[in-house]
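Only one chain is included here, represented as structure tokens and corresponding to the form predicted alone.
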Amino acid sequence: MRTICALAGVVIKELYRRKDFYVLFVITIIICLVMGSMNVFNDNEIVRYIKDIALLLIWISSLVIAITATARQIPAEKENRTLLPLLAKPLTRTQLILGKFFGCWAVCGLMLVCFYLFFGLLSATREHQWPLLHYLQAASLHWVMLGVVISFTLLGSLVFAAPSSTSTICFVVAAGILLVGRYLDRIALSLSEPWRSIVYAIYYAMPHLEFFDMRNLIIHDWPLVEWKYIGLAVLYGFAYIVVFLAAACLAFRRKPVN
């Protein structure tokens, strides 16, 4: 664990020096502040639309940062010719994968703290309330969702040739799951065999990232979700994280690094 934590710390420092997060954070702040300063038709309920846009920007920004940061981890080590010296040390390939994962996941956690803190301040200026438990549930599930995305992006970086192709494919897959994945079972009903079975297999095999989407809870001020269901969602996400990381470790062991 010391080796994994040390490697994760290196990843955190590396991503801290990059400007990706700062640019997206500033853009999100500017757009949200402009929207928050508007008073459309003197409608006090316009705050819900502002919250919807702000949370959408937070989700898009977090996905972009998580995918792009993870996709270049292993390829960057190869390009800089630091992969072989790393593996020459008492460092196994599994430890390298886990260190990269936990480093990227920790950075995403710190990023979500900044985003949700800003969102809470923006929302409090319009609604004059601070539903901390709602934010805690939404941010926790959001972080677990990013863990799933980071793990399958790390696997993709070992399968695809370049970080750009990995980022593009993983972003398309994540967006497809969030936008279309929940409707695949209904789409399968209208298909004939063998396509119906294939679509059903995809529906039950893929990670349902929409399970972690708690935006409506905050936007519409719904009651808190029971914590047992939050725990089940977290276990569901951890199961996919373990599966993708195990597949990444297996793929990395079989992949030549010279």
Contents of the next structure:
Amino acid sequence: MRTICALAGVVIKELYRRKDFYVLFVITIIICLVMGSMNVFNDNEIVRYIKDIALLLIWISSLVIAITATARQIPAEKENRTLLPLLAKPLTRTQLILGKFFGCWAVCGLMLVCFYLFFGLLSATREHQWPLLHYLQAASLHWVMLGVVISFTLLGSLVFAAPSSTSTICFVVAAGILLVGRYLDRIALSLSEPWRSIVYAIYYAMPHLEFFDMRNLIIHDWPLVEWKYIGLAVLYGFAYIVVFLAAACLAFRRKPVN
Amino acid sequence: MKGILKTDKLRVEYKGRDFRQGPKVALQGLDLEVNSGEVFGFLGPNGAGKTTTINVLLGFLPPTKGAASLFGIDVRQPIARRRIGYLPEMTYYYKFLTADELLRFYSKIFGLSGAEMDRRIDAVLNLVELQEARKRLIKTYSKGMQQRVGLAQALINNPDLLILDEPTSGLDPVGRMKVRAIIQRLKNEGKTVFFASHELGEVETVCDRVAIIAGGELKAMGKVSDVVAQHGTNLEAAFLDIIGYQPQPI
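Alongside the form predicted alone that was just displayed, please also present the structure of the form predicted in complex with the partner chain.
Next comes the full complex, this chain leading.
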């Protein structure tokens, strides 16, 4: 565990000392602030649209940071040859994968705290309320969703050669799941065999990232979701994280690193 | 004397990109034994298989046939690397860390903590003369300083066996002298050093025994003085004779 924490600490330090996160954070804040200051036709409902766009920006920014940060972890270690002195130490490749995963996930958690704090402040200035539990439910599921994305990006980074191709493929897959994933069963019904079975298999096998999307809860001030359902969603996410990390460990286990 | 690094009929084949060609043999039946407390020079021309051997010893590359062990433990077990230090040929470290942070990170992997970790970090930084630059980011270091950080990380666990792959390549004469002095000091402390190099003069100065490989095969192994006596007037002449180098008329 100590080794995994040490590895995660280095990942956190690297991402903290790079500028990617700050750039995206500042851009998101500027866009949200500009939107937050708008008052179109004195319409009080405009705040919902502002919240919708601000949360969409937060989702896109968090996905971009999670995927780009994770995709370069192991390829960069190989390219810079920092992997050699590291693997010459008494650590297993499974520990390395877990250290990278927890490092990236922790950074995403910190980033979400910043984003949701900022969103809460922005929202509070317009609505004069602070629905903390709503934010907690939305942010915790958002974080688990990023865990799933990080784990499959880590697997992708061991399968595809270049970080850029891994980032692009993983971003397309994540966006595809979020936008189309929920409709795949209906699409399957309109297809003939064997495509119907293939699309159904994809529908049941893929992680449904949309389950973690609680933006409407905040936008429309819906009542809180029962905690047992939040717990089930978290377990569902953890199951996929375990599967993707196990696959990544298997892919990396016998791979020559010279 | 006890053999702490052993390879037994080690064979490594690489699959070629073209399936019509057979596999490329990098090592064929390599038998090595390095004894405790000696400085062992591992020599060979470019492409002879020196780095491949080191890659197998460190578990980076699985052997196609044969076996390798460190301290009697199969090199595929991570625990075999607990008592070793490794300095790769081209030294690259996390440029966003300082030397102090890098050494703390590696110390934690070896399970060091608290006062013991601080003491080891101070000791290795003193040894490689980087105390004053310890809080600077590694990206601001010169090549020689980066090589010395590499040596510091290789020594952080106070290893019994040090594996060095071309430790002085690309260094200026002062840098080389410093690295050589550190190796000499480690030898005096009774450490075992396995040392791949092209610098024959350096090898002749610091090594007790040498092995010379070419084309993935062991061509000669023994005390430096014996190898020189059998094959030439100095180690360079002996090396060229052993690898079968024929000078071409210009």
